[in-house]
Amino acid sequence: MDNKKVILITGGSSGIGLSIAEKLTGQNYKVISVSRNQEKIERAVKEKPQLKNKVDFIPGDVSSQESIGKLFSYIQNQYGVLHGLINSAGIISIGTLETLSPADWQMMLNVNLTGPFLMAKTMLPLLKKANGASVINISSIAGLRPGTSIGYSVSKAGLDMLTRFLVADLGPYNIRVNSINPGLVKTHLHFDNNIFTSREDYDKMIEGARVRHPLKRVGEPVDIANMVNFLISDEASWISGAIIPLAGGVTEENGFLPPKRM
């Protein structure tokens, strides 16, 4: 093997995942993609074919330990060391303490919670070798203020903690960990869970949510994916326990302040 450092994505073949792994390989890494869809390992090699001999695109669950398992045993044969962790998978369903069902509950939990929580314990032999290796959460504002649904707001709040929690914990084996707390992104992410089927619904929502924003528009995932490129560089070497808002100044909106005449 060659001296690129080894990355893994969880949720890295759409969205914001997607583009973290498009930015990683532009800069020399070696990027390993894990989801549980095979469509959209397809749809990610379909809308970004260069990354097709990039990345390994490989299907797996990061809700269960026997599928992480596998990946861990992956990784350790074809390549022994873990440079860098970053937990991007993510689902939501809407819903309020009386609408949202507890099924849809557990999934949110089991998924964007439970999920990282797995991957850094089964993969934390192979950070150790790393000698700096850093984890990144993939976070939401949600979870800094109550969103849309509880489940996906309080998964986040609890990836938070996790985040927080592991600062310590791993810090002693010189691994890093820090959060990324995204507003709305666009994203497939609405789609795929169906929280919108329509489009035209979708860029009412988006325009509603840009004049919001005090920068007037919402993210892309490259946002995302240059904060993610910076945090796990050397660069960011004493930075852990950040919670990072990347959200174009939302958290900090006023609608008590004048108008600007521009």
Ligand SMILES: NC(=O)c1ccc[n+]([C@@H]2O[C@H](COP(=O)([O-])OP(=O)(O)OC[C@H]3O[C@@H](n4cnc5c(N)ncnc54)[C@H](OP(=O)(O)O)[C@@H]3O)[C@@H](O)[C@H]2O)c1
Contents of the next structure:
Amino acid sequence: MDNKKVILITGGSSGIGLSIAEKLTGQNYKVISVSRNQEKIERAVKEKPQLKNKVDFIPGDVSSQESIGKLFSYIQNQYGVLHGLINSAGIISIGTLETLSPADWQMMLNVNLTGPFLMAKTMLPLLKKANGASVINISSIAGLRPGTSIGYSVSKAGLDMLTRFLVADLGPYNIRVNSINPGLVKTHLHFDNNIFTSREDYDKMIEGARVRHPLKRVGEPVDIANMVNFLISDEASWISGAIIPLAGGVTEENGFLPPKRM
Ligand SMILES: NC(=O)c1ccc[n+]([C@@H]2O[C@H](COP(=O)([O-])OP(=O)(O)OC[C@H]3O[C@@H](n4cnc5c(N)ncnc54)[C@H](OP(=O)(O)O)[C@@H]3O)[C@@H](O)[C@H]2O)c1
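What would the structure be for the form predicted in complex with the named molecule, rather than the form predicted alone?
Let's see the whole complex now, leading with the same chain.
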């Protein structure tokens, strides 16, 4: 085995996670991705064929301790160490207190919040071995203010607190923990979770959001991947506990624009 740093990305088969995988393999990291559906892995390899033999696409579910245990054994046996854990796997169901089902609420908490907790807890022995590992949680600006889904916002607000908590727990092992909180990014998220079923409606929503952004564009997955690439590097070795809104000029001061037509 060569000396590449080993990075685990959850949800590396799509959207932001896939872009992070592309960025990091290009920077000479060894990337492992965990996700559930084989079809999405095939879609990823079709979108980015250069990643086919560069990323270990491992099937697994971040909300299942059994699944994470198997993943731990795989990484332990293949690489024996983990330099980075990027929790990007996430799901969304839109709804308010009155409209969101308890099942959808629970699913979002399981995947978006319990997943990163279980992942960090299980992978800790491998992260400790890196002597300088980095954990990055892909949260959302929806965790910083109420968004379009009560369950999603609560899960992401919880994830930010997990970040803040782990800073103190893992600092003594020289493990840094940070959160990136993206605004609206063009990925498969809204289609794969049935928020939109028609391309026309989705494009309308994106255009409505675009013009409300100070920078007049919504995010691309690579905007997030670029920040991950910095945060995971030695150049960020004194950054831990940062909660970083990454949203094209959408800030707390301007009330985290968009919606209007979302
Ligand atoms: N797109 C946005 O506007 C936006 C904005 C703010 C924050 N975010 C956050 O960014 C992260 C990535 O989202 P995205 O937009 O890139 O969405 P995406 O394109 O739908 O990708 C989500 C990824 O997560 C995986 N995943 C979902 N549930 C999983 C589970 N239980 N176990 C393992 N993998 C699972 C999916 O694969 P499988 O379904 O095959 O498992 C897929 O690879 C999410 O945490 C999301 O909340 C997105």
